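Just one chain follows, in the form predicted on its own, and it is written as structure tokens.
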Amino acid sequence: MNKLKPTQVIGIASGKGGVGKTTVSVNLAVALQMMGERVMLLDADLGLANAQIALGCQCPYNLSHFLSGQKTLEEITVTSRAGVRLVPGASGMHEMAALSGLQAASIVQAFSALDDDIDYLIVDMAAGISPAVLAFMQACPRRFIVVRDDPSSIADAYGTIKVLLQDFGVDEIYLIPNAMGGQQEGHQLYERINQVCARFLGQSIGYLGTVENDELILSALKKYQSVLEYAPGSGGSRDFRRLAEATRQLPPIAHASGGLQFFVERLVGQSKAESRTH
């Protein structure tokens, strides 16, 4: 494989919280490493992180551990049963959840030095908008804005997507509307908040695909498993199979918006030999 290969990083986020954007995380990452691709998710919800409890991983170091001097990243990093690489967050730690722009620099900072193949780096965000979740969202190079039909949920993702367009000019926003009645009422969502956008913005965002309601999902969680792994044939699992594939179909981001970027060495590489090639 060629190793200029960027990696192709994506910021999952939500504006509120319970919306669905964690269980979103794991199941497109699971879904992901299903068609081959090679995974990781990183949990960049400091305060409450759970990705861990979604994927059935034990965690014995975390984040505090790497920001604290006393473990690497690869030392914190586990593997899960679907293969999915997992670099666990901190659960319950007040200092954590407050963390400043600047060591989440850091934390994108540190990636550079992984020497693993990864195709993919999802990033799952804490809700709302703090100079930790910012850093993060501009250090991915494409943003996705999980969404549910309803007013306050709505709101915060309208409020988020703004920020990131106005305050730090970066695109690649994509909205996925989650636990959903079907297909056409997602699609309906994603075009209402999408007018708001280009009339209050002038800009639009994108459309990924949609998530139907499925209890399964939640049947998964609480056996500690993505509903992939738990649920192979539900409409959960087609939604989040769908998902994966029109995020493969993505074309690949050589030059991204925003500032600092996760893997900027790799994106750099591949700049000098697109160069070198022309």
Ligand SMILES: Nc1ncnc2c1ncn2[C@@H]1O[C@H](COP(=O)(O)OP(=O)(O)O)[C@@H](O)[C@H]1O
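Between two forms, the rigid core is defined as the largest C-alpha subset superposing within 1.5 Å. Numbering follows the first chain given and starts at 1. Note that this is a predicted model, so its numbers are computed, not measured. First, how it differs from the form predicted together with the ligand.
In this overlay on the rigid core, Q166 has a C-alpha that sits less than 2 Å away from its partner position between these two forms. In the core-superposed comparison between these two forms, L114 has its Cα shifted by at least 2 Å.
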Given for the second form:
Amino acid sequence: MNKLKPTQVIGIASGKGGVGKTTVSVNLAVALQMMGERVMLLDADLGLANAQIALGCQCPYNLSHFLSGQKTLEEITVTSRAGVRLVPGASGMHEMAALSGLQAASIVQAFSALDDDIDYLIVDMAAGISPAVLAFMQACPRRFIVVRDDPSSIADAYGTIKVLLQDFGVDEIYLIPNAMGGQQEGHQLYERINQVCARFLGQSIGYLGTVENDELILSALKKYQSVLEYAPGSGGSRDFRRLAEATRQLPPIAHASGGLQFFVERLVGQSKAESRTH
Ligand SMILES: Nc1ncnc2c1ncn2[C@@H]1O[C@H](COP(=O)(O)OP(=O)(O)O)[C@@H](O)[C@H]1O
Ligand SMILES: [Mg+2]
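Got the form predicted on its own; any chance of the form predicted together with the ligand too?
Now the complete complex, all chains and molecules, led by this one.
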């Protein structure tokens, strides 16, 4: 049975590490889930403060067990208290490039089978703009770039946007200013970066809202919880609910083959094309 709306796949990157990719991925996932959406989070970030810690999940297996054929996608997936389904990435990400045709086909099939069960797939990227990050970002039909108001974060966010727009020819990019002093400051930061994009890259980027600096976000992480569970009345929770609302307002991206299948086919297809050229 076909859903009217295929799974919406959103990649979250920032260039620089420590900017808030995992925080935004996890809290956006929880906020959407609390609004009745069915959300899956793919952890492609191998950092220390990763998604499983932020969601309070224990993950005995990860994507590498699935890629090696030891476990099914279902067996590696864990469900958080809030109901978000988490696919732990770990070292499996690097193996994407070395897949056989049969493995690639089985991944596409496994993810495609989930298409009717998932409204949003959120992909938490690793830091930097390695070929793997760019391949994931290109495969995601919708992309959010997290940025903080500091020169190196701004430079890295712009660098990421530039490569995606110019070298990968993607269209939809939204900026999420994080840890800002207020909504207005966040919007001003967006305007500044968007002006540079329009002028030097000839393309505008979108804005979905700002996440303010909120120390309860860090307190929540220390308790292995999203801020929405830990402190629902906090400013951070309010901002993530707004972000989730803005995300739901975006026109759904439709693909003939369904959102998840499209995503995985692009990802695996690219890796195969890349490994052929090496
Ligand atoms: N809006 C915010 N207010 C306060 N602290 C934040 C905010 N966003 C992120 N942090 C904190 O910053 C640190 C880095 O965030 P994280 O999401 O792990 O970054 P990344 O995934 O980009 O490396 C974490 O300790 C997190 O709790
Ligand atoms: Mg992270």
